[in-house]
Each structure stands twice: as structure tokens, then as C-alpha cells.
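So this first bit is one chain, no partners, the form predicted alone, shown in C-alpha cells.
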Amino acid sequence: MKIDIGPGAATLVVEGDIGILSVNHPPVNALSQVTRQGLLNGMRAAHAEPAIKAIVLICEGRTFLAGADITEFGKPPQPPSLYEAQDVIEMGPKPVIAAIHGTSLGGGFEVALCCHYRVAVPSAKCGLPEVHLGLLPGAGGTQRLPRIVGASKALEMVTAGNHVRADECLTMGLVDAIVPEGSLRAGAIAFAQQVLDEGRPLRKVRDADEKLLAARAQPSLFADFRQANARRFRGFLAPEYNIRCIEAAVHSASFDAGKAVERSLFLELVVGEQSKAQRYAFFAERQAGKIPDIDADTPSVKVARVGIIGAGTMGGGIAMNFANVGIPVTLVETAQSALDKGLAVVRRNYEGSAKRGRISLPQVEQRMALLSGSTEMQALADCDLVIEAVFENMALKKDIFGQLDRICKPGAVLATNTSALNVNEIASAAVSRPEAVVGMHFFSPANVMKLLEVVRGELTAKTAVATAMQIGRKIGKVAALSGVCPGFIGNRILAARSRQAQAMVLEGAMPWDIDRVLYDFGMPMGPFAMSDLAGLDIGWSRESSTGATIRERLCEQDRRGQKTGAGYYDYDAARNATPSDVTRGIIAALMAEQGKRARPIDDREILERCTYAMVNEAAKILDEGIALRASDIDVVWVNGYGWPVYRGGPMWYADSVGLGVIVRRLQALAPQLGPDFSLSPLLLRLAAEGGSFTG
């Protein structure tokens, strides 16, 4: 029997004693107004129908309720509120069973927690990931979660925002039963009937206090958690606000009092600059995958086997990405010893992950079994995608692509992992198929970093671009498209920042001053600490060194970074850095030789010269068509270089500062910016018009 429930994206049918309320709001059942209305109307109708003794809440399509519709944020609220729908579920007279498939995240999971019981299929995942949007669960999630899993586990969940597998949810009590895959509806109905047959109570999470009492007996719980995670939470507001909400759950006099704290903190975050930036970054990532002239039906190559040339740190890391998703990889090296070393490093990486509990030991063996090696290029003949990952030498890369042109099967995509070299010149070596060549710039460590810069050459075919973008998503990367220029998007902007940082050192700022300012801004490390970590001798040789730069003089004294215990900084045995008097002396000597006198450089100038120079270079990249969108530039810098996501990216940050402010400041700083510096015409034009990059 079907019951008319009025407007809303839901239907209600009766089967025996059970009412099945089905939500259907494609594509992901977001909790927008029409979904909330359907929930409210459906629950009210189910409670009013005498034939219904218990209610199953289930969703059509590929997932359970997906969470809040964040496109509604910042707009006037449209009734009914999610609170109204939750109250009619939780406070109603009949048991409600949530039937979960796909994902139950954010507001969707908060609705599930209002149900009296929850069942899920094995593939389902649950969680409260609002922290990734600079938010906290604003519909009771921070108050109900610790009442089920305890305060300690709740702290981990809301500050990490991870998706939790169904089996883990069962262990923690977040779901009450796992039902067979493909039988969710029948399994949920059977569970609901069992609830009725056994006379189970209307179990309300809000009334459970046992786990909170246990937390109250741990007075240092919250202070210890903050201290243990201080580095991870650095600069972010949302993790701290989530912690305060769990504190309120533990220490408030009632559920409603804790919920009031949650609501107040949520409203503060949702209008704040950090959440706006993080929500922008969320949508920017999704937009980056959309290329105007490459639509969904553009042909792409089915990648069944990947070849990688070079089994060093980069090549091995790239290989892990493919093995992780079940794609076999052939690694090619020039010598068996190098190949063996590379595969051994990959195994150590996997075994390290197993020790940390991230994968199982059988998974280590499964992934290693997907990796094979050879010292012969001919071994790549049957690969669908070949990625060259040797060091940055144009002659070497062109030689490799000439060989690939002769060896690889027709239709194979040939990719270079170059971080800066001209992809068009590399492609010219693949004489018979330059259109098959594309840049796939992975970031180190390649098995960890999320960004993949896909570089489109002048002759690169749409099929090659589509394949690179699709396979990037498959291996869990955020893929962003770049045109060809020195350094592409990311490294070209990095070079602009580096020029200013190096210039300021020869004007009176110390490397550690510059690093401190950028670290305090939110970057993971400053440019000089980063150079020490990577190694100052990359691209340096004693034979050709002229001592013309600070870096060269440091290398000449065997101060080559962390690996030698000294670089710009001095390092102890644990690689803890301290400012170096040797570096001070080298800087002073070089300044004296150049006839320069040190001047005071304050933190404001350091920050502005570094970040505004980045914005200026990014504007040139956008104006030249190297990047499709300003948001793509932000995606590159957030995911590849550690730009703090709560500042959105260089372009979002520029808009928040004001383009007019930036132009005026760069004009004022012009004497210090160097003879090669010029203001971007696009930046000047937008500033004059009162425009923006991301608005």
C-alpha cells in the first residue's frame, strides 16, 4: 500500500507492519529543502498510519543521505529545518531503522544517528567529515557520537573526518547489524520486524550517558588530545571547534545544552573566512577535472598495464599508486642493481604501512606481485600507459621517447613526469606519434602527494589528456590541467617566490626569518628549510660551481642539507634545525662582495613579497592560458605545495586581500622586486575594474 505524503523527495509504502520511507533526490540524496520536506512529511504520515508499527528509512540511487547541500550555505534558510526532520524521527512513537548503503556522511549520518536502530551493507561507509570544509557537524553529530563511541574515539573521528567502514561501525556500535550486499531493503525490513517481535525499546542516542560518565573521569582527556595533535591542527579553527563540541557533550548538564554549544560554534564557523575558503577548495577540486573541449564521451585508453621508466624514489612511488588499485606495473631500469634497490624500497614502504595498520601483510604481497621489473625497454611493448620518470635531462628524455615510439604498441599513451622541461620538445622525439605524449607530473613522495599536473602539449591528443585525467582520478589523485611553459603551473609560481626569498636574503633578511613568516602563514615549511630537505646539491656539481650564490657556497663546503647535517641550517642527529653562523658568514661575505648593506626587513615585507609575487606570476599563467581557471591554480598549490587550504589558494587569497591592495603594494615595492619583475596585465586590469579571480 502506498501512502500519499505530499511534497518532498520521498515515498511511503506499507508492507505488513513495516512502513518503508524511500528518499530519492538524485544524484546523491543531498539534504536540500526537498529532501528535508520529504523526510518530515513521510515520518509524520508513517507515525499517523495505524497499520505501520515500525519504519525503515532507506534511499534510492547510489547512496544513503549524502549530507547537507552546501550550495544552500549563505542563503536564507528554507523550511523545514533538518532539526525538525530529526525530531520527528527520534521523538516519534514508532521505531525507525536507518538502512544504509553507499555513504552516510555529515548531515546524512546525523539523521541516521537520530534513528533508533541502524543497519548497513558491508560496502557502506559512515562518518562526519565536516572538518574538511572548515565546519563541524551542526545537527547533533558531536553530541550523539560520543554517546555511542566514547569521547576519545569521537575526538578522533570528528577531527580527522575519515570515512569508517561498515564492519568498524558495527564494532563501535554505530550500526546494529550488517545485512547482505544487494539485500538492504529486505534485510532492513527483517530487522525492523525483529525489533517489533522482540519488543525492543525506542533507543534514543541522546539519552545514553554511560560513555560520557566515563569521559568525565578522565580530566586530562581533552588537553592531552590537543597537545598530541597540535602540529596537525596548526592554523585550523575547525578541529578546535569540534573538540569544544565534544567537551560540551561530556560536561554539559543536558543533551540540549550541549547541542546549543554545537549550534553556536557551527554558526560561527559557517560565516568565517576559513570555511568559505575550504568550501571553495572543495568545489575547485571538482571543477579541475572538467576540461571544456573534453567531454564524457571523449575516447580514452583503457589502462590494463602501466610501464614506468626509472625505479628510483619517484618511479617507485608512482608504481605504488597503480599497484594500490590493482593495475600491474612493469618497471624498467638501466641496471639490475638499481631495479632491485627500487623494488626493495617499495616493499619497505608497503611493510611500513602494514606496521602502522593501514594495510594487511597479505595486501603487501598482493601489491608487490603486481610489480615486475626489467632492464630492457622492450618489456614495455604491451603497456597501455608508459610513464618516464628519469632525472631532468632533455637529451636523455628525448632518447627515451624515441625508443618508446619504436617499441610501444599503437594507441599507448606516453607520459613524461618532467617537473619543468618542455613537453613539446620531448614529444618531438616520438616522431610517429607526438599526439600520444602528455605530461603527468607527480609530486614527491609520489605515493602520498595528492596532486597530478597533467600537461597538455601543442600536439597532445584529447584521448591522451582524457586518459591521464581519468587514470589520475582512479589512483586517487587530484588532477589539474596545465599548458606548456617552464615549470608549468606549480613550479613556475614557486620560482617567483624563490626569487624574492633569495633576493631578501641578500638585502638583510635571514633564511630562518623568511621560513618562519611563511610557516606562520600556514605553509608546511619555508623555502630554505624545503631546500635543505630536498638537498642543496640537486643540479649542482663541484666542477661547474662558481660560488656566485649562497647555495653554491654552501655546497662547496659540503653543506648540502639535512642529509649532510648542514645546509642553510645546522642539524643535530635527530635532524632538528638551528640557525647557522656559517650561513650568516657566507651571506655577509657575498653581500660585501656585491657592495650591499643589510637593511631591516620586517615580517610584513617578507610575506607580501613572497605571496604577492606568487599571485602576480599566477595571474600571468592565467592570462597566457597555461591554466584554464584561477581555481585550477589554487588546486595545484593546495594539493601539491601545502598552501593552507583554509586560505583557499593563492588566487582566493588574493581576492580576500583585494587585488587593488596587492597592485599598490607591488608598485611600492618595485625597487626591491628585481629588474626581471613586471606586473601582470591581467592583475592590473582586474584591480582597476574592481574585479576578482575567483568571484
The other form holds:
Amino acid sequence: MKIDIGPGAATLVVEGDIGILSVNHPPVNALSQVTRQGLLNGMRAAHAEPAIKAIVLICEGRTFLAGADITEFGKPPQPPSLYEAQDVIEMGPKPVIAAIHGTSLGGGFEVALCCHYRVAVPSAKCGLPEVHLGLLPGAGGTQRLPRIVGASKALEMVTAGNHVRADECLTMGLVDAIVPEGSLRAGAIAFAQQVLDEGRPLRKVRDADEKLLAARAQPSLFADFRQANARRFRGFLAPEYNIRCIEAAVHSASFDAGKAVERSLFLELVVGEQSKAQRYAFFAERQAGKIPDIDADTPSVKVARVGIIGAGTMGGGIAMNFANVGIPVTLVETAQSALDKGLAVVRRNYEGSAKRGRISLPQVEQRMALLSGSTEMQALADCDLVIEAVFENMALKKDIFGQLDRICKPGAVLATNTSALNVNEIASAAVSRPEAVVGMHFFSPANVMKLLEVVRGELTAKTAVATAMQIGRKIGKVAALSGVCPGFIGNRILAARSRQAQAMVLEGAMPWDIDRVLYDFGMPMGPFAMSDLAGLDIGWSRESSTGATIRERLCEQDRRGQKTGAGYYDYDAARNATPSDVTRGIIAALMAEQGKRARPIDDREILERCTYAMVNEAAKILDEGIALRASDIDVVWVNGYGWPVYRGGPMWYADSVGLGVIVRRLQALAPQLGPDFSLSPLLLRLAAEGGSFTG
Ligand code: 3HC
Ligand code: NAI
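Follow the form predicted alone with the form predicted in complex with 3-hydroxybutanoyl-coenzyme A (3HC), if you could.
Once more the chain from above appears, this time first in line as the rest of the complex follows.
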């Protein structure tokens, strides 16, 4: 029997004693106004219907409620509020059972936590990921979670924002039962009937205080947690606010008092700059996957086997991505010894993950079993996608693509992991099928870094682009499209920053001053620490060294970065960096030779020259159509280079500073920026119009 509940994205039917309230608000059943209205009306109707003794709350489509509707933040609130719907569920006279599939996240999980019982299918995941949006769970989540899992676990969960598997939820008491996959509705109805038959109570999480009392007995719990995670939370506001909420749950006199703290801290965060930037980044990431002339109907290649050429730093890491999702990989190297070395590194990485509890030992073996090696290119003949990751050398890459053209099966996608070379020229070597060639630029370490720049050459077929974008998503990367130019989006902007950083060192700033300013801005490290990590000798050889730059002179002294114990910095055995007198000496000598006198350079100039030069280069990239949209540039820098997500990305940051301010400052700095520096016409125009990149 169907019951009319009035407006809202939900329907109510009665089966025996059970009312089934189904929410249907595609694509992810976000708690938009219509969803809240449906929940509220549906619950009220179920309470009013005498035939209904217990209620199952379930969702249609791919997932349970995936959280508040993020697009509604910052707009005037539309009734009913989520609290109203939650109160009706929790305080109502009939047991409510949440039936969870897909992801129950944020406000969606907070609704589930108001239900008296929760069941889930094995593939379901639950979590409070608000911290990733610069927020905290603002619908009672910080107060209910520690009442179930204890304060320590709650601290971990709200600050990491992870999606937790159903079996773990069961162990922690976050769900009460797992029902068979595909039988959620029937399983939840059976569970509800059992609750009725056994006369189980209307269990309210808000009343469970036992775990909080246990936490009160640990006076240093919160201080210890803050201290242990200070580095991870650096620069972010939301983790600290989440911690304060859990603290409030533990120390407040009542549930409602704790909830009031949660409410007020949520309201502070939601209007703040960090959350705005992080919400922008959330949508920017999703936008990046959309390419105007490529849609769901564009054919793509089904990737059943991947070939990778080169088992070095990048090749090995790239291979792991595919093995992680069950796709077999054929690795090709020049010699068996190189192959063995590459596979040994991969094994060590997996064993490290197993030691940290991220994967099991049988999983290490399963993944290793998916990797096979060969010293013959012919072994790539049956691969659907081949990724070349050999030395950064055009002649070598062209030779390889010539061979791939002859060896690979028709329809295979041929990708290069080049970090800066011309993909069109590489494609020209695949004489019979340059359209099969695409750039797939992974970032180091390739098994960890989220970004994948997909580089579309002049002739690249839509199929090749679609395949690269789709497989990127499948292996858990954030894929962004770039056109062809030296360094593509990411490294071209990096080069603009490096030019300024290098120039400032020859004007009087020390490498460690520049690194410190960028670190304090929120970057994981500055350009000189990054160079030391990557190795200063990339592209350098003793024979061709001219000694014209600091880097070359460092290399000439065998200071090639962390791996040699010295680079711009000196390193101790534990790789801790200290400023180096040798580097100081090299800088002073080079300045003397060039007739330069050191001047004081303050932190403001360091920051502005680095970041504004990046913005200027990014504007050129946008203007030239290398990037499809400003937000793609931000996606690249946040996910590939560690630009602090609470500052959105270089384009978002530029808008927050004001384009006029940036242009005036760059004009004032013109004598320092060097003769090669020119202002982007797009930046100039937008600044003059009072426009923005991301608005
Ligand atoms: N609000 C509004 N739109 C949302 C949304 C949300 N919470 N979650 C997803 N969407 C949109 C996406 O923007 C995308 O739109 P598009 O098709 O126009 O680009 C569409 O839904 C599908 O999303 P995905 O491409 O991400 O789909 P997936 O299947 O890959 O992932 C998901 C699904 C895991 C639910 C993922 O979308 C996600 O993580 N969503 C955000 C979850 C979240 O952070 N929830 C907490 C919100 S804050 C909150 O609840 C505050 C509360 O405490 C008061
Ligand atoms: P690497 O030197 O660690 O590995 C290259 C591997 O290719 C070596 O093991 C070498 O034996 C192998 N190789 C060379 N010629 C070969 C051939 N003809 N057939 C089969 N194997 C061959 O280099 P790395 O760092 O892995 O770089 C590879 C590519 O990835 C380069 O194009 C580089 O620009 C790019 N890249 C590198 C990044 C980094 O941070 N290291 C980041 C992103 C891209």
C-alpha cells in the first residue's frame, strides 16, 4: 500500500507492519531541500499510519544519502532544516532502521546515526568526510560518533574523513547487521520485523554516555592527539574545529550542550575562506573530468592489460596503480637486471604497505602476481594500453614509438609519461597511427600522487583521450586535460616559479629563505628542497656542464641532492636538512662573477614573485587553450604539487587576492622579473575589467 506524503523526494509504502520510506534524489541523494522535505513528510506520515509499526529508511539509485547538498552552503537556508527531520526520526514513537548501500556520508550518515538501528550491505561505506570540505559534521555527527566508537576513534575518523567499510562499521558498532548484497530492502525489512518481534527498545545514540565517561578519564587525550598530528593538520582550520567538537562531546554536561558547540563551530567554518576554497576544489575536481567534445558516448578502449616500458622510478609506481585494481601489467626493460631491480622496488613498496596494515600479505602476492616482465618489446603485442616511461630523451622516445607502431595490436592506446617533451613530435614516430598517442603524465611517487595530466596532441583521437581519462579515474587518480606545450600545465607553471626563485637567489635571498616562505604559505616544501629531493642531476652531465648556474656548480661538486647527502642543503643520515655554507659560497662566487650585489629581499617579495609569476603563467596557459578552464589548473596544482587546498589553487588564490592587485604588483616588480618576463594579456584584460578566473 502506498501512502501519500505530500511534497518531497521520497515515497512511503506499507508492507505488513513495516513502512518503507524510499528517498529518490539523483545522482547521490544529497540532502537538498526536496530530500529533507521528503524525509520529514515521510516520517510524519509513517508515524501517523496505524498499520506501520516500524520504519525502514532506504534510498534508490546508487547510494544512501551522500551528505548535505554542498551547493546550498552559503545560500539562505530553505526549510525544513536537517535537524527537524532528524528529530522526527530519533524522537518518534516507532523504530527506524536505516538501510545503507553505496556511501552514507556526512549529513547522510548523521541521519543514519539518528535512526534507532542501521543495517548495510557489504559494499556499503560510511563516514564523515566534512573535513575535506573545510567543515565539520554539523548535524550531530561529532556528538553521536564518539558515543558509539569512543573519543579516540572518533577523533581519527572526523579528522581523516575516511570512508569506512561496512565490516569495520559492524565491528565498531556503527551498523548493527550486514545483509546480503543485492537484498538490502528484504534484509532491512526482516531486521525491522525482528526488532518488533523481540520488542527491542527505541535505541537513541544521544543517550549513550559510557564511552564519553571513559574518555573523561584520559586527561591528555586531546593534547596528545593534537601534538601527534600537528604536521598533518598544518595550515588547516577544520581539523582543529573537529577536535573541539569531540572535546565538547566528552566534556559537555549534556548532548544538547555539545551539539550547540558543534553548531556554532560549523557556522563559523561554513562562511570561512578555507571551506569556500575546499568546496570549490571539490567541484573543480569533478569538472576536470568533463571534456566538451567527449561524452559518455565517445568510444573508449577496454583496458584488460597494460604494458609499461621502463621499470624505473616512474614505471614501477605506474605499474602499481594498475595491479592495485586487478589489471595485469607487462613491464619491459632493456635488461633482466633492470627488470629485477624495478620489481624488487615495487615489492618493497607493497611490503611496506602491508607492514603499515594498509594491505594484507596475501594481497601483496596477488598484486605482484599481476606484474610480469620482459626484455622484448614484442611482449607488448596484446596490451590495450602501453605507457612509455623511459629516460626523458626525444630520440629514444621516438625510437620506442616507432617500434610500438609496428608491434602493438590495432586499437591499442599508446601513452607517454614524458614530463615536458612535445607529445606531437613523439606521436609522429608512430607513423601509421599518431592518433593513438596521448600523454599520460603521472607524478612522483606515481603510486601515491593523485594527479594524472592527460595530454592531448594535435592528432590524438577522442578515443585515446577518453580511455586515458577513464582509466585514470579507475586507478583512483584525478585526471585533468592539458594541451601540448613545454611542461604542460603543471611543470610550465613550476618553471615560471623556479625562474623567480633562482633569480632571487642571485639577488640576495637564500634558498632556505625562499623555501621557508613557500612552506609557510602551505606548500609541502619549497623549490630548493624539492630539487634536492628529485635530484639536481636530472638532465645534467659532467661532460656538458657549463658551471653557469648554482645547480650545475652543486652537481660538479657531487652535491646532487638528498641521494648524495648534499645539494642546496646539507643532509644528515636521517635526511634532515640544514642550510649549507658550501651553497652560500657557490652563490657568493657566482654573484661576484656576475657583478651582482646582494640586497635584502623580504618575505613579501619572495611570496609575491613566486606566486604571482605562477598566476601570470597560468593565465597564459588558459589564454592559449592549453587548459580548458581555470579550475583545471587549480586541480593540477592541488593534486600534483601540494598547493594548499584551503587556498583553492593558484587561480582561486589569484581571485582572492584580486587580479588588479596582482597586475599592479607585477608591474612594480618589472625590473626584478627579468627581460623574459611578460604580462599575460588575459590577466591584464581581466584585471582591467574587474573580472576573475574562477567566478
Ligand atoms: N552535494 C551536492 N552535489 C553533490 C554532492 C553533495 N554532497 N555529492 C556529490 N554531488 C554531485 C557531484 O558534484 C556530481 O555532480 P556532476 O555530475 O554534476 O559533476 C555528482 O553528484 C556525482 O558525484 P561524483 O562524480 O563524485 O560521483 P561518485 O559516484 O564518484 O562519488 C560520492 C559519489 C562518494 C558520494 C561523492 O560524490 C562524494 O564524496 N560526495 C561528497 C560527500 C560529502 O562530502 N558529504 C558531506 C557533505 S557536507 C555535510 O554533509 C555537512 C553536514 O555535516 C551538515
Ligand atoms: P628512470 O631513470 O628512473 O627510469 C627509466 C627506466 O627506463 C630505466 O630503468 C631504464 O633502464 C629504462 N629504459 C631506458 N631505455 C629503455 C628502453 N629502450 N626500453 C625499455 N626500458 C628502457 O626515469 P624516471 O624518473 O622513471 O622517468 C621516466 C620518464 O618519466 C621520463 O620521461 C621522465 O621525464 C618522466 N617523469 C619523471 C618524473 C619523476 O619525478 N621522476 C615525474 C613525471 C614524469
